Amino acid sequence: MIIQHPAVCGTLESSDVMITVSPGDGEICIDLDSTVDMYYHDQIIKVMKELLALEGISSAKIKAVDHGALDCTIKARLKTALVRSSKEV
């Protein structure tokens, strides 16, 4: 999968995560802010990280905005921003 334009998915709602994917400059940069990060920073990381290594993607810029989602939730997130930015539009 190849990143082409940037593109949203999710919302700013209790529960959920807003993840907003860009290209890259040949690496992977996440900038995270969440209402638990204290407590779950690490594994949202590591959520996110593992979706874009299984998508084969090497470079990417995410902002992610969550509000306790759970990691299905940034999954399925993140999944849809992928697949949106890498279709013509």
Contents of the next structure:
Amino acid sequence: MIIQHPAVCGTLESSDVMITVSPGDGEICIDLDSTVDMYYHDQIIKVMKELLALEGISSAKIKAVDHGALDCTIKARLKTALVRSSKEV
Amino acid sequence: MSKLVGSIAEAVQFAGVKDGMTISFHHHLRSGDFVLNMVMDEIAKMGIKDLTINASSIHPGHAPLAKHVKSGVVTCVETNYMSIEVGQAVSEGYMKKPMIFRTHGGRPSSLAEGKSHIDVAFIAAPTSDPMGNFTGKIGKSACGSLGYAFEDAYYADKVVVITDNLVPYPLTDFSVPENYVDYVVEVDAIGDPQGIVASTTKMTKDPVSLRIAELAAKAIDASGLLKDGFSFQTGAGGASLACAAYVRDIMKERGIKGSYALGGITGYIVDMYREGLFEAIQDVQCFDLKAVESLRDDPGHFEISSTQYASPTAKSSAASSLDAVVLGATQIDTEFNVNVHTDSRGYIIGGSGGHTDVAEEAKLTVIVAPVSRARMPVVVDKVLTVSTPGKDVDVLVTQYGIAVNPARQDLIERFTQAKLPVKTMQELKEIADKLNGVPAEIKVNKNKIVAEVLDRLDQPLDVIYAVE
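Return one more block: the form predicted together with its partner chain, after the form predicted on its own shown previously.
Every chain and every other molecule in the complex is listed next, the one we just looked at coming first.
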């Protein structure tokens, strides 16, 4: 999968995460803003990095604004954002 | 003689407010209150500083207080509840002295026992006559009960009544009589009606809250207390209010006639009274317009002072006859200690209000809370702040089951017999961890104490530290 243009998935609702994906500069760069950062920062980063690796992505800019989404939600939002970002416009 | 003065500034001057004094306010106008802000602005303009504010609660509408804290006009706050708007400034260490948290019953007790003292009380009154007989039942800013303002009038050295509905002498249906009042000031508005009372209190539609509420009602039923003569208190928020709806269904179905409802009163409790489910409503505070109207119109719905509500040193209180109470929690730990003061980052976001009082007094104290809120752990190993000690909490009801304080073996037996989903606190915590993942440990920086939490008898219960 190649990220071609910026794409967004998710909302700013409680228990959801809004993820914006855009083309990277040759590395993975994750900017995380989470209401549960003090409890789950490492876990959220880990979940996102695992999914990116699984999709074979090594270059991306990711902005995640999280309001307490569970791992399954984070994965679903990130995957959809990735699919949207790689589609032809 | 005349008690009428021309302005708030004159009242501040005549009442003799000076550097270092303690002045007080009540919170019946809630977030719509103008009086605290108006008085503090005048005081700041006059150059008075180093004041202690003793207020029954601090609400979001009191946000301008943060600037007086930062400028040193206010160097201490004593209150029973403080929302994040001012709580943030305190948590970030801007106030010179540690603030003091009491409870709704502890505050009047402390004043009566002389453990705390008010130099000048500024009392927002929706209606007053020129000699200071005042009430909250009528007027354009009517808020209903003035339960938390009684003791300010009784115990302060000087009492200033501020009203936007001055009526001819004498006002007959008063809450506090003229003999306690020194000065009366008429202003254009003491508050914004929109912020004072909600027009209606809405019942939650959140399925998790409803599930918790239904289980809580079943637990109250299984406790054996839900029979003729039943007395009950519940909050206005989410699962607490929804629990009243399920209790109402059970009472109607079985024709149970309760004795009284207590506390902050909503239209929902008024409906239960009017259906004959309760003989009386003991009202220390009205939460919505229907409660205000009912306090005026319904003979069994009456105003009580905060002393009568829940003072631990009164000869008796309405709380001391209470059967069941339903309360919330920001956090609850495996020892059943409840935190309603701080959020998970350690910021001050609330306070006990009457939580600690009724939890200790009621025969059955039910905490309703989900195991987590948007991944934020609610059931934890150790609460950040102890607001209500675990010894006073009997039951935690979550969406996944009910944890019973091991001290209440009788309840465990009753709940098991009623086939309710009884779980240990540890089991509930494991369910949350499985759902959310195990949360990282939070480090609390114990460099600076910003608040002292006192118990009902003014003894230290816990402290709150500055957030870095």
